[in-house]
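Below, in structure tokens: the form predicted alone, a single chain.
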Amino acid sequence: MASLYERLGGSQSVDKAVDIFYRKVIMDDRVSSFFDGIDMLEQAQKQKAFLTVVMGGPNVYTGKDMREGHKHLVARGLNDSHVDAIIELLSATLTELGVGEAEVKEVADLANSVRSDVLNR
């Protein structure tokens, strides 16, 4: 069976999804403040590499682990409601791109699987 990465269309699809996703994120008052002062091009590259790996594509991710990468955000108040908003925006992005319901759920499940690490619990 093909990996989720392959089923979604590989690197071009991941690139397009992340670009649209971050446009949604920076427009959403629930989560946009966590990205103040962040180089969004660099952030998008990290996210593309991370999603590629977790969805079964080639491993080119060199970023921090989830706990270390989000520790400073937890100190600023990052909580479950923010993670929920991110998953909602990611799901909306994939749906907008015509990704099937089963794959959207699979991506959401992957995102939920790192929730405790992201929130340093």
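Quantities reported herein were computed from a predicted structural model and do not represent experimental measurements. Numbering follows the first chain given and starts at 1. For clarity, a rigid core is taken as the largest C-alpha set superposing within 1.5 Å between two forms. Compared with the form predicted together with its partner chain:
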Given for the second form:
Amino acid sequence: MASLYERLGGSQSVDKAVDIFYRKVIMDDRVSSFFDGIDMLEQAQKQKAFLTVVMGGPNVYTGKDMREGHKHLVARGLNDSHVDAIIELLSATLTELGVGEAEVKEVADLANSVRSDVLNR
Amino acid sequence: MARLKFEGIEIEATEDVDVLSALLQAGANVAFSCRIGVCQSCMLRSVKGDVPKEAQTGLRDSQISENFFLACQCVPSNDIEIERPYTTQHFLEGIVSSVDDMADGMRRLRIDAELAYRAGQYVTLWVDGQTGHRCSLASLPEANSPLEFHVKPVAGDRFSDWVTRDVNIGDTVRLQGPVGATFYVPGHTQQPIILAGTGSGLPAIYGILRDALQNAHQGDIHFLAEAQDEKDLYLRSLLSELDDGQNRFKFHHIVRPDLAEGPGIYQGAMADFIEDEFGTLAGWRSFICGDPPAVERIKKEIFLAGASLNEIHSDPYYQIGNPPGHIPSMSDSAS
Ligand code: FES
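Alt. form predicted together with its partner chain, vs. the form predicted alone above:
Once more the chain from above appears, this time first in line as the rest of the complex follows.
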């Protein structure tokens, strides 16, 4: 079966998802402080890569990349509760885009599977 | 086989190897993350030589026209000379052709130079070996017309002292640039546009406005100038001169309550103004230039008002480059 990424229409639909997802993230007090003081457009592009991967698009992230990329955030207090919040916002984004429950769960599980790498455990 | 030139090194790229891998292999300090052409952290610019189309997938029109490309997706078939996207080691000489006072205590500097640029880009002006100042271009690139810069005098600043006191007509300066991908790209002529600027970004925004008007943009254009002090109101007279009575654009100065009042002046915060004036910005194209913290804030405000990230244009903040004569080495990284 084609991935959710392909079925939703590839790169352009991810753009739409990033708009919705990023808006949720920066308005959410639980996680927004992690996004302060960095170039929003550069950051959005990273989110796009993240969404591409968790929606089943091409993936070459290694556990090592995930660890390196989040080290400075872990030092600033990034923990399980923040990962939970991000996965919740991601699920809400997909639901808003009309993605079915079962598939939203699939994406959430995939995002969850990198939790220990992200948190450098 | 393609030859790559980057910050003083030259590499023979073997067939099928992408530029990112080749540069990393050679020990260059280049950022990257996803390696699948999505995160854009490996973005570089070709200053000589074509890059394959696939290496520009997902980039903005303005970035494409400036030959930006994604190093991880670029397998070149010809030689290319590469620089980081927002710095350049291209220098050229210019001659000061005039300098005068503008409204509200601003200074205008005109320089004759053979510079190919787009309104809204910026250069670093080097007035001696050490004093470099980032200046946005307020002029349009027309044949035989000088480059125009608007400078805000700041007490105790070397460059500002030079512009207000020491400069002479006929002086030679060195220009480094141009750089930047925040400029008007013709097309989508009905799309409404917001041009937002603060401080040092105001001349850039003024240049982009002139460019959009010259390209006969049809959609609404709103110019939002956020003023920190009186000098930031200096564009009022220039903007009225641009107004041909056909209502092709509207300008608004956003100020603190005690700074100024009158027509076209809104006292309060940019976010409130956007909400009062437009409600939603879904479908709008926006350009934002100015002081980095303010630019970040305004980007967020415009995004939260409904604009799509793909339609928000602004340059990331980069440090001023090295002075003329500096030999770059691979350890000089863009920050
Ligand atoms: S490394 Fe992500 S686009 Fe090249």
